[in-house]
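Below, in structure tokens: the form predicted on its own, a single chain.
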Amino acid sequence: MSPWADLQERFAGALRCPERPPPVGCNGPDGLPDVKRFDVYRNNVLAGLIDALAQSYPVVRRLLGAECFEETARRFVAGHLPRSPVLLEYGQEFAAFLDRFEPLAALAYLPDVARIERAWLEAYHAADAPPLNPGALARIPAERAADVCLTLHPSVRLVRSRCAALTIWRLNVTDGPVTGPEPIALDASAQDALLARPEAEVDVIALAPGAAEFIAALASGRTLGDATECARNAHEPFDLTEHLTALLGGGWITSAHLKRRRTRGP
């Protein structure tokens, strides 16, 4: 490892850690190690982290309340400084890290309710793309319907849940009375949601058995008649021409290609 290397590896740990001396070369005006000046720094970088944490899941924030928020808020940041210069990106770990966060263990929605918080922000900020015209997928032939390939919008994005997160979510979302952070009961419906911006506002849709399997399978470029089958392996009946309806009248889908069949040599 390269000095310099070495140097940003030990800086980076004193940041994660209080109880760490500042690292060698860190000095003051008068040439010696400077602690407080180190300190005012690493709490300023301890501050903007939690405060990026709180704008990018305000719900969890509200439904954990400000105080033990910021204590959870302190504990990731201890253990995940940032990845890259862009501070919207930082926090995409914050939900696996609910997971396993003992001490708010008792709030099963809660990992689901932040990944839905992600999703919407990464929906938000993701790249633009026109619709697809419904009209050409009526230029397919019918006999090769099962073998097109849809794109779906840049923005797309699927939550799946075991809890009712997603009626969480849209509970606390605005200035009413909060719900939580009470447990939620373990025979509580479970819940799949698409978010999406096929224009300025982000789309929340609440999900029908096996649309997630459908919409996941098109996402990873699977036919329509695999996702058919996936969606109908998972829930018995699915109703294709509903739900592709559905994705083409909110703009949710971009293109759609043909898949090339495989021929069988002589």
Given for the second form:
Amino acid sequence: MSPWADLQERFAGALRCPERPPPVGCNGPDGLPDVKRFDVYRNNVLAGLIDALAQSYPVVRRLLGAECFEETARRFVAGHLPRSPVLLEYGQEFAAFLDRFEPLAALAYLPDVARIERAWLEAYHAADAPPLNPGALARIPAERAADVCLTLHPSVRLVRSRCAALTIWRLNVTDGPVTGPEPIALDASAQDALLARPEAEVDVIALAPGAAEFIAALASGRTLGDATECARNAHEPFDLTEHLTALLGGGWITSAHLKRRRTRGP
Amino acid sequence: MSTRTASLAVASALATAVTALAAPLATAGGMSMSGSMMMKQREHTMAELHTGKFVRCFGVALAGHNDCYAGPGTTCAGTASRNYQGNAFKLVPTGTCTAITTPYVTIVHGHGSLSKITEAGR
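Given the form predicted on its own above, produce the structure of the same protein in the form predicted together with the partner chain.
Every component of the complex follows; first up is the chain already shown.
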């Protein structure tokens, strides 16, 4: 390892662990090792990253309370220094971290709430794309309708949860009260959420059963016929008309093309 | 369902969707939206955009993301050497999660006690 790479490695290591002394060669203006200055720097890195997480995950923070969130974030930061200079991308692994974070394991819905917040942020910053004019699909002959492939808007994100994460997110995304005098009992049934920003605002939609399979299939390039089959395998009945109307009307489809038919042998 | 029947069903659904969307705005209210998936205030958003009062601001970061943390030592919050490095913070949730009860978990408000996840009722 080159001396420079070695210094970087030790510098990053010392950033992660407050107990570690500054790396050798990290000196103050007097040329001597300066623990206090390095501590200020290390603290700033932590403070900045914890703040960035708090900005990206306001609902998780509200659910946990400021102190608990800060400590959780601090432990996350210690193991996840940024890999991109774009701070907005920081914290992508937070939900997966929460999955394995034993002290908060009882809050089974917490990782999925974090996933919704990450999806919201990604949708918010995703590229623009003009929606497909539904009229363009009128030209497709009926016998080829099942071969249509639809391209989803670049901002479309799907979050599937076995808990009521979407309801919990909705209740906490504003500053209002989440409950009356009595604790609220939330149904723990699975919830699927679609997030997308076809225009200026992020839409957050609760999906009907089968819709997540349908949209995931479309996203992976499957045809309308295949995607419908995926949805019906997951949940019967599945209202294709309703979902197509919502997808096209919502501006969540940007283009369509016909899949070439495979030529089958006799 | 045979392949042919299935593909006819897809064609019919597509045709219905396209026809519904080709009609004037009023169809949005008249569409069959029995499921929970629905168009969400799209007209409202578009109207706001068109009034010019609402400025599209793509790429503008949320608060905090634009801040340069390369040198927060210039702010008073950043001059402390250890405030985020201690281990005195509590890991007991005191936020709104204490008011949420699910079959997975109950957190007794005010106690902050975390019970083990139970699969009861599942």
